[in-house]
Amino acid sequence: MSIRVLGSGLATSVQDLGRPGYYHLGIPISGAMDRYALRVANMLVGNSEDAAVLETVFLGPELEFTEDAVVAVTGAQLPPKVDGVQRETWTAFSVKSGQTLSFDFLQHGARAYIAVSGGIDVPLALGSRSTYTLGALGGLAGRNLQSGDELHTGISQGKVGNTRRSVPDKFKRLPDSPACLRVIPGLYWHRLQEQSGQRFFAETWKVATEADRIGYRFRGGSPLDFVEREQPFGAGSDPSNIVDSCYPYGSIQVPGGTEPIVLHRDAVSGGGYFMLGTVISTDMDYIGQLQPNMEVQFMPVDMETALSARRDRKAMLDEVRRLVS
């Protein structure tokens, strides 16, 4: 099946699980910023959940269907409609032959997730189909969609016309306002002066607009406090520089100490700034439903609370497979 790019929206790429595995060799994971709404998507219209779906972002793209499908729009509340008519989110619905999905405007969160039965079928680089645009690698060429381009997908593992699939609300996760993104405080923990790292988390900050899949930037709080030091060989003069180190996902990064930048799925490997902690892989998913001027406050958790997240996700998770079986 083929499916004809008639509006590309803003920023809709191909993206899956990601590709890790290569970020050794400065090769970002990529995949969706949203990593439960692409699997839930996937879940309702019948795909493995790591099947390639279209993330896209704030403003939905237009597509004309070439065959009978089943879609399923998860994440952000960007309500689709198929030949103008409005269908739900987080709901499997039909698409014959011949109509066209579109959307209304966006409600809540920044980033919806596409998923078409049968997966979007772009050739898979490193073992993913997820598209990195800085290094035109995976997608469809290396980039965003644009007017005109005609996607295939794979062969559906569901029923198609199976429209019954829907997740309860409780199972919808945005996040609230002010945001709560949870963090680890360490890396280059030891650099800030003791008040200065208790003012952070006591802070409320606001999401910049350089906010994109490389990092979200916050704006608003107080600079930081550095603990006087000698400048090391190999690191910059400014008190936030660091002897050039890795990047985890998720770090926390400030340059100057002014702005922190959480880095996410297509951020660089490494560089010179220090990292004063991580947000926990539960909370990066919120972050990619985050809109500019949206408040968030960081708290800092232990790694005990970080993993009975995660543990707290994988139930949410096990209890929609149920729900939608």
Contents of the next structure:
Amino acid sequence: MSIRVLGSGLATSVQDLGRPGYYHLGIPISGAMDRYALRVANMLVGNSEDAAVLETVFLGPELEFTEDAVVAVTGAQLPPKVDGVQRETWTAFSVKSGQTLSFDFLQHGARAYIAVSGGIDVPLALGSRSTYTLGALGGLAGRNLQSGDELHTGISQGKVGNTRRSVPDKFKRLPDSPACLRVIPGLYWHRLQEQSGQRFFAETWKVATEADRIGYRFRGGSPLDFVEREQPFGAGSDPSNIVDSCYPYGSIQVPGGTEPIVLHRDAVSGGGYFMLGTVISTDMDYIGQLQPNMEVQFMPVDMETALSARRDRKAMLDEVRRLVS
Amino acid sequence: MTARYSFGGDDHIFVEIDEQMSLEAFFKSLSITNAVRDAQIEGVTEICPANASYQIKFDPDRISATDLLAELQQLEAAAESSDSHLKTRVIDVPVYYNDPWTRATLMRFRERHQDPTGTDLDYAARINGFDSVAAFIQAHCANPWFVTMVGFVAGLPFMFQMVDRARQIEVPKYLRPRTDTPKLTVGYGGCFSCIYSVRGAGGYQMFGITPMPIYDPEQSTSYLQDFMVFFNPGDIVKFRSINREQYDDYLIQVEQGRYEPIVRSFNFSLNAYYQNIDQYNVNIGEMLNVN
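If the one shown is the form predicted on its own, what is the structure of the form predicted together with its partner chain?
Now the complete complex, all chains and molecules, led by this one.
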């Protein structure tokens, strides 16, 4: 045992890069909502980039260490404190046996990633340590942390000596306000009247309170207008209904044509609502950092733009690797 | 039935086989996704068949979207010419219809329902033209069902009944989804039956409950030790109506690790099925040889 959970925070869970390969059975990929932040946190403490960390949202946990460790907190601006003394985010620092790691109030973003040297060691479930709470799978007993839990860490793989290791400001990524989410229109886009589709992208939306690892809901824009049709057999009577299909990660469904929902890492894998397009893979990380009531603009882009954004993200990670290793 | 292709962001291809639900559309989706799996295409990370569509997730760093699209279109052309046979299993699923737990739950959410005065079964029986709930339950368990999709949440089967269109049951979902559904509830929405694999939110009408575990992340259930999810797309399910006493007895068997579902291997032929649907279904029922 090396970490005792004194306080759980709002919703803190063990996450890594997820468990691909089971979506056809309704088991989503899970893993860090902000994968970039998870990778950088692991790099800072000398772990392999896919090691399991703690993902915490809005309100951090309180953790007592029973062994010495190196820790880094990335993602949201959620200032860490060791025995009450503040430490930097996006910077490796040491925590001695007997010391307590806690957090100050959230300043920016939504989800912080707490990497501990050696990685959080819970049993692998279908190849991953990520927690999928809806299916009670992975992580610590398939659920979020509770006070009284005990966490083990693995044996550190990298060089840990270099505390105070940090990344330059330009690599501390968080969304701007209003946040821009780039979308490739498609899937059932043709169900929308042209003007309604244009209005969806022109209007400013706000993150609703129903925003979690399954999906983020948005409100504040106009209801959608559908192309009239006789509903196909099996689709259901509402114009926003389709014959239940798969849902891509990042797909934007609009039940009843009113409030868009972007599915995230713990996505429901399918259902009967039409989708108007999909957030590009690069911008998925940003969604995990959005707070309720934040303004968001959806922006239509083509495949070329999406792939170029993906290349830029890879180049950025490569640069961080060079700086940190 | 001409498939419609669309990119889902930069890492999914979504393929709608048909706008409407049919066994043909499902078979085409299943045979193309099986072909994609067999082809072992580099860069493909998820292959998800659905009721009348399918979806592929891929890694754009390993295969380009346009190359993958071209491969899928070729596989679609090959699937057109294949005959519709399926090596699958037939599974007996005992159901305690009109049980006290789903009834208590549906009463809690009555204001979200189309007909607050009755039960979900009363409503479904009436709008589908049945004289009684008993007759409706008989229709639900008389003919078998194809598992046409597994998902929404872990291990949840969507099932499409093996009858002609005129006899398909259709029921709308709740006006507003419930925030609670008992685990292992047998539900209905649109033209699909389902079994809720976990407790949680849901919009399907609730008809009953099965004692048979279908998802076990701890893998302590004897027949889920190899894999935690029981159902696969393409399975054939036959519901069997049981009473409270039988239900309680099954629960004890499950708890003691003695329960094993009745499962038979089966070669399904779409052509033979269409030649005489009722006789074909009778033969499927007899394979299970229970009661």
